[in-house]
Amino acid sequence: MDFAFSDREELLRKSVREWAEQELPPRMEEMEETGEFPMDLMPAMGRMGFCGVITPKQYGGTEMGNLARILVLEELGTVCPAIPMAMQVHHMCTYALVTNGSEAQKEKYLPPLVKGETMGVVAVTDPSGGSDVAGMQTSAEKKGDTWILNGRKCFITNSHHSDIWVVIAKTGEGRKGLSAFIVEKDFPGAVLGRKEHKVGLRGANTGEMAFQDCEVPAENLLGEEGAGMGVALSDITNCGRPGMTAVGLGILNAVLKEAAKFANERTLYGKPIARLQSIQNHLAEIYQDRELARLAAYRVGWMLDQGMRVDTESALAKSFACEAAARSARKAIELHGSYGIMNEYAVQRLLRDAIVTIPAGGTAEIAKLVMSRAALAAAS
């Protein structure tokens, strides 16, 4: 692995950082209050190439790749983690279309997603439980040239801001009993449910989607009938978990920045608290978490760009980065003392944001299950 970024990647990182620092802070208070994503920023992010970073050029994307995607999400997350949370789910939608869509589907749906004219959604989780994909109750039955969907999806990021939904539904029994569909929000029977009020990542809209005899044209089957499990697992492994890793990494960058700034400015006993060994220990541990998360994130991005499998690596990176973000944010609050629990200081928001990343994109327990299989295989 080459640890030196190309000139293009360095320029991308710099441009994302400058854009985020200029555009996002003025929106963050409203995002915290309303829980809504600032949709007016989407066209600008489309023009900047954020929306289509892993989409082929023939559909309007930049095709820069997975490591570039990690950099984009990391830099956005260093300023406002809710933005890359929404963006990484948007990427999951484009990834599912690129890897499974027909040429007609790609030509129809990818350009508006890449331009930021709408947001993308991937809806896998049923109220019965997101980890039990095979046990979902949302179903689809074919009648003539139409699929009829019934059921409900919950905890879906971008739910209320998207026109294009990739939905996994039950079409049979067993592992090959799931199929994927492209649902437009205006299809008859597609209904938006409640909006959730999360403790963190407030600006990444999350809500329910319902299907009441929802009519989906037969040509909107994504991939083959019975291939839905593969669509879902590939999307989560190759796009969702790396994306969540980058969100966690962005939070860690912000946590380290806020903690070091406060330690240098806060004076006790006639000197900055940065000179106290206990404070230095906190800073060292936060720095350690950030650097290890960065290595894990970049490795996954690089491996994906080489066409390598990342089943275990993406689970490891996501689990570590998100747990580390929460752990380090708590240390930063302790470093701030009573200031750390005041709304005026960013560290309390960063802890709330970090906590939300832990179950998103696959729970920590599922990640450990994936890693345990690799551990057991190592002994054979």
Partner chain sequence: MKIVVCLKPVPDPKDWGKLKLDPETKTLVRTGVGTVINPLDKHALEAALVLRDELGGSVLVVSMAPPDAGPVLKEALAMGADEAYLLSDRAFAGSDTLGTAHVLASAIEALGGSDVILCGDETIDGGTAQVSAQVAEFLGLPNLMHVSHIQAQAEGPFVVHSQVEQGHLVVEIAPPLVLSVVKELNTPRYVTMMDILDAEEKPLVTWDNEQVCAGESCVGLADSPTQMADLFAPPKKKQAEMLPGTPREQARELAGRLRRLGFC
Given for the second form:
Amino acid sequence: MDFAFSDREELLRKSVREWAEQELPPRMEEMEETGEFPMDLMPAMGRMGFCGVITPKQYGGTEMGNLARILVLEELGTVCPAIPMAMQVHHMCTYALVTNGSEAQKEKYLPPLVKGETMGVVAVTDPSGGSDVAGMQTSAEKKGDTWILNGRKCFITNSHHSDIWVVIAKTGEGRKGLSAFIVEKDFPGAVLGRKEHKVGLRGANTGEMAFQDCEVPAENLLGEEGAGMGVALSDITNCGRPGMTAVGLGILNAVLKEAAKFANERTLYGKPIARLQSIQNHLAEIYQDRELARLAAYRVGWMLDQGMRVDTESALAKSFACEAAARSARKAIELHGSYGIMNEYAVQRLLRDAIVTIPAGGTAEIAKLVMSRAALAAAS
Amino acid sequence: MPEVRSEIWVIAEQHGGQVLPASLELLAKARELAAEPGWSLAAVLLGQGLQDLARELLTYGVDEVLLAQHELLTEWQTPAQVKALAQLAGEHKPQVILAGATASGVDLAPRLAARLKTGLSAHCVDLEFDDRGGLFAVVPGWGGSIMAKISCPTARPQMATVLPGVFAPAQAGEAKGQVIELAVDLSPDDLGYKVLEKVEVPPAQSALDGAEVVVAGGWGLGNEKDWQLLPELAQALGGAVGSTRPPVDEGWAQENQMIGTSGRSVSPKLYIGVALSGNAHHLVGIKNPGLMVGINKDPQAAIFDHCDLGLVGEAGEILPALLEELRD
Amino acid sequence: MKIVVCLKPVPDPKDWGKLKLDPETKTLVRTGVGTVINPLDKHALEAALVLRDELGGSVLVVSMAPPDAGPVLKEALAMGADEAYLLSDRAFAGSDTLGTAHVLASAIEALGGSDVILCGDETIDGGTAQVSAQVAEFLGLPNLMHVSHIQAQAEGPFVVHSQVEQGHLVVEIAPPLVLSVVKELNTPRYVTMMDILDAEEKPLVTWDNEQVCAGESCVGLADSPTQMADLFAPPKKKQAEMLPGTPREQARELAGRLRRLGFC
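Mind pulling up the form predicted together with its partner chain next to the form predicted alone we just looked at?
What follows is the entire complex, opening with the chain shown before.
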């Protein structure tokens, strides 16, 4: 067992950190205020290679893999968690195309995504619910060479900044009743709906999209007809949950840093509060959460790079890291006293950010459902 | 060859017939070192047409002024200076050569040391002798958080460059000692490069010049909004705003507000340092201050080791409170 | 054009707060302190890459450092250098600036010399700012420090701006030459993921004393002319009187004192 990062991974972490620390802080206030993702950062992140980290080189990606992806998202998230939130969904779009797309689809859609010319979207969740994939109401009906889509998708990350949407819609009944489509923003009948105002991860745009007799050419069916459930679930398991784990991990890094800094600087009774045992307890718990989230996150990345299945591990890592981020952010706020709820201190934003990660990619309950299968299998 | 007695040489760096303040400061310190029995001190002056300047240097407590004049030394050009000094040092074997850590001095001294195959301590903030004539140079490292004492046990001469502004400059007094003219052998090939032009950027006027109250801020203010509390406080106290390096880099402060090694010197009656760590590069610019007040959220900040009064807390809280209190 | 850049790995300035002095051994405890390319050396490398891209040729980086400095040189390769040479030998350990400059100069000679040698103006750890001038001295080349602008051409002299007190000199200087640069010269590029992959194909060579041929007496701790006699924490000049209480109470006390002293 080898827990060491390679020189390549260490250098990657360092270079992402340098970029993030230089480029992101000047943008964060505006992101927080407007709730908009700074789109000019996308081509810059494309040049850095972030957008194509799990895309094969032939389509312009770096193909550095899943552990590298987690490092990138973690480092971006340590500075500004909204950025990897948007980026990880962008990756989900590239993942869906790479794993299910035809050669023509990959050649057409991957290069602009990898270059950061646009953002990627994966639209699964209907107003009827996200985790109940089978209960989806957005439908697609084939008429000649065209699929006609009708329905609505909500809570969709990157919705208003994307030209390329991977949309799951109902094409039949039962397990094979869903199909995936590549919808371009400009297809007739593709409409953007409201923009959401979230409490946290405000710089990652979230909104609704609607399909009103939206015409999608037959060649834009992604994968087989009826394979939509698999497209969605494999994307969520292999890309979405590992990505959200990394977002949570980034938040945990930031929380730990803010908490430790404050504990060293703030004095009470003539000495830094870091010398008080109750404060040390808070710090130790935050540290423990961060370290365990790291182990869980890197293991998932490593397993994916080995070609292993990660159904249970990615659910575990995601739910642990995001819950840990929220609980640690709350502890950090308590450690800050009244400062913690002031706008000038980052910890209040980190708590808001952390809370938003919890439902993304499946709630804790869904994760427990997945994990319970592995737990029950332990009987034999 | 004229006889030279002096074992301690201070390079009197002159441009256009003006000796830099850094050299006068060094002369003062070197005078102290040479006060030990058996030591004598020379200012080494290189250039052309400098007889008057050489005699003037005799008023700064030196035993000798070593004057080497050559046409090729008219304008300062480091390679020629190095060659001339190497010749003089080779002939007269000084024990110590000191130079200011000026823009030219930090180029000249290492080349000279390498040519003489000797050691050089750079950017010193203090110098002292041991009882056997060994020179110890005190050098700040890691932003001044740790000091190193450097010696040069066997190689001679012992060389050091000293940061400008560390020592008080020598004051002119009664002329004593003598000017000794020494010959150097230079050819145009020794110039190394050709100076096409000197672009002078005159130091911008600064409100800091002559300010009796200085409110200086550091990177710890964290953002431009909080930085704006400083001009308010300075105004309330009838003073000027100063800065360390990082706020200038951040664009909160102007270059001409920077105090310290590469900035300005101030001598205020009241200095208030806000959210700055108090490293040597900044503090060296504060000469003979009156009351020194430090405000920092870190009770361990070095600034408190240099202040009369310390306030621990966020500048963003203390300054608005202070402004209100001052208005009442 | 053959360009050599001298790089030094230094403790990450972000971690300087973690540097501790062991009062017993008088050595610096660097636990938990990261290593980075000396910031100004990155500007030197950036200048080298720009020169190469304008005039053709290659960029070689040399660094005298412990054997574990490989990752730092990898970063230089990722930034765009073509070859990297890590000069590492027990004999070099503890060299002062004269010894370091001698090792670097010897290595550059062993590499067959160079048209342009670039360094950072100073390092943030030692801050001695001596090595570039001494490398130039050992190689018998002209040098300029504080370089804030370089205008180069394939044939003939460069025009270089060298900062001095209150301005800069515009200097004509012909290669082969040594320049040490200040941060105003340029903005170092980011290392992209593609760069990291490319760097893995580039040569990173470790040379010991035999390959460097620095057989001279000024190299290494014992033979360096300067010696570290002592390391100590700077003495406290004063002990400030700390005003007690909340920010408001402290502010009130200070305002009162300033008023009594006639400052307002």
